[in-house]
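A single chain, nothing else alongside it, follows as structure tokens in the form predicted on its own.
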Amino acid sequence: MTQESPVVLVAGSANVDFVVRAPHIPAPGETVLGGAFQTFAGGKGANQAVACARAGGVATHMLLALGEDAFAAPIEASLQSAGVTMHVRRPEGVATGSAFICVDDQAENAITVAPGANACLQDADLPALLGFSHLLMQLEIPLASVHAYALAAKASGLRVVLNAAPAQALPIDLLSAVDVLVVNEGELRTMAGMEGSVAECLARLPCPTVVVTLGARGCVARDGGTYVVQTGFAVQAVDTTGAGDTFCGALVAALAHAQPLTEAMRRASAAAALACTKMGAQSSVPTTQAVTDFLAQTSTHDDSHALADLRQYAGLT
């Protein structure tokens, strides 16, 4: 690795996803007769690493933990296919993480995760940080490890990006080490501890830059005292699984390439939209060229009404 080219390190979870289609997501106590069943490589960390490399076109490494079982192989194959360099820990006697996902006819999903080996990543597992420009993490590995990695990266001069998902209370010194915080709307309100508008919640968080994804509406960021708004791209959604992870990976890759936040959010939004058009998490991540082509096709469309609606929804008007 050299300082001339950006290199992103992702530290996070890797799962095998068991996905079933169903007319709707079951309510408590309800049994639903489903349709097609498939397995995919997944996990927020691995999804984001694939997105960094494939959709973002940036050199990407990943710290992950896998079991010594058959479920580890497809995850490693997927990461390798995307060009991700792996730093794998294999805790003895622990299974590879898994996720059980129901996708309904509206492309929405419900997910239950069994962490398995992901829960075994420790402070000492972090590789040497020389040569990395950014560290990207999520909250599907132990919080103590996320905390330790963030402080180590900050001390080494890396930009720290945290996707605070699943949402939970975070120590103030961890948040103080985060340069860019990425959340969805529910996670934003959990982190802010209030039910106010998007803008009000963004203002309560101490990180220098906070980006909130708002599904098909688009995304909004507070960058210091400035707000950035990006409307969503209309696509025919098939499966939204992994769309948020694709957004995170593509966003960090663009930032690593020194693109301004406005352009990074635009590319990330396009990549996430394209990810919704295919089944699976990592299998749906588009290539850099596909994102570029998609943006070229939509670059002349300036939907001022959608922009005004998004600003109003976020409480910016």
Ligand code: RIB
The other form holds:
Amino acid sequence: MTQESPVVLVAGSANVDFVVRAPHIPAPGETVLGGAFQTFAGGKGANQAVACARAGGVATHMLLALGEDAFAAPIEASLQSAGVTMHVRRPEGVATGSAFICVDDQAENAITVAPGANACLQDADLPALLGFSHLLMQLEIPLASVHAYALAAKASGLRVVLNAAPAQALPIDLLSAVDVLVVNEGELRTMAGMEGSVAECLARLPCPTVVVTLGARGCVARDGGTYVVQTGFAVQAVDTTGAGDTFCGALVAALAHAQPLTEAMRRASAAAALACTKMGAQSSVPTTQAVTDFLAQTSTHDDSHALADLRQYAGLT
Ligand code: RIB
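Show the form predicted together with this ligand, please, because up to now only the form predicted on its own has appeared in this conversation.
Then the entire complex follows, led off by the chain already shown.
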């Protein structure tokens, strides 16, 4: 592969998202009457691939698995319209992955995933890695495949970025192959295996760079021995689904462009904030122009109070 722009490979899940809004997310045993029912292209892997491609200047490829059913087409259409080059495995007799999502009036969600074809991605499905600069993965495909892809990518000189979502315990030699680990706060605590402060948990993880997203507060990274803090951007959130994925895709696109981590986290945070202002996952991922315009118009919480609050929340003061 000979291309001028950096080339990122995303290996991961693709789902059709079945979404209903409701006043609140039902508790166990409870039935809640919701509003209109919608479907969107989703899946953490595909969402991140779309976010990476829309961030601009990065050629984005995706390894995914789809069923031979009607749900595959809208996912392929979404990836194609974002400019993602697809490497598709189509296992016979298996449904496309699906996710059942309830979004409440505070824009928060609860998600149940039926993995379907995503569970069929195998070691042998990994395309040739020549020409790729970064491999971006999540944990909605078999852990054994994530593990094998990470080791192969590391051996081929790629930078490996893992969004450890949904969280699970990971083998140490997988974590050792990860250059940049991205987690939310709950995932951070699961991975660190402790209930300490964000800073204490970040220090427990062996990856060279660990980024934790903290919702509207912003995000914090431990990069080697130093910490990077980015406060959040205020938006009118309607649906937070896919915001974390947008962050990951935009972050990797910026890193593939050799932008410093501080700038990568700033753009990723802005993209994630914008993603919360629309319904759906891939449907809400902003273009790079939208992010640039937003950053030009919007004041961040980067005032001294918000920054001090975030540092204190993270246990950095
Ligand atoms: O992170 C959001 C995504 O999680 C949804 O699009 C859903 O498909 C699940 O994978």
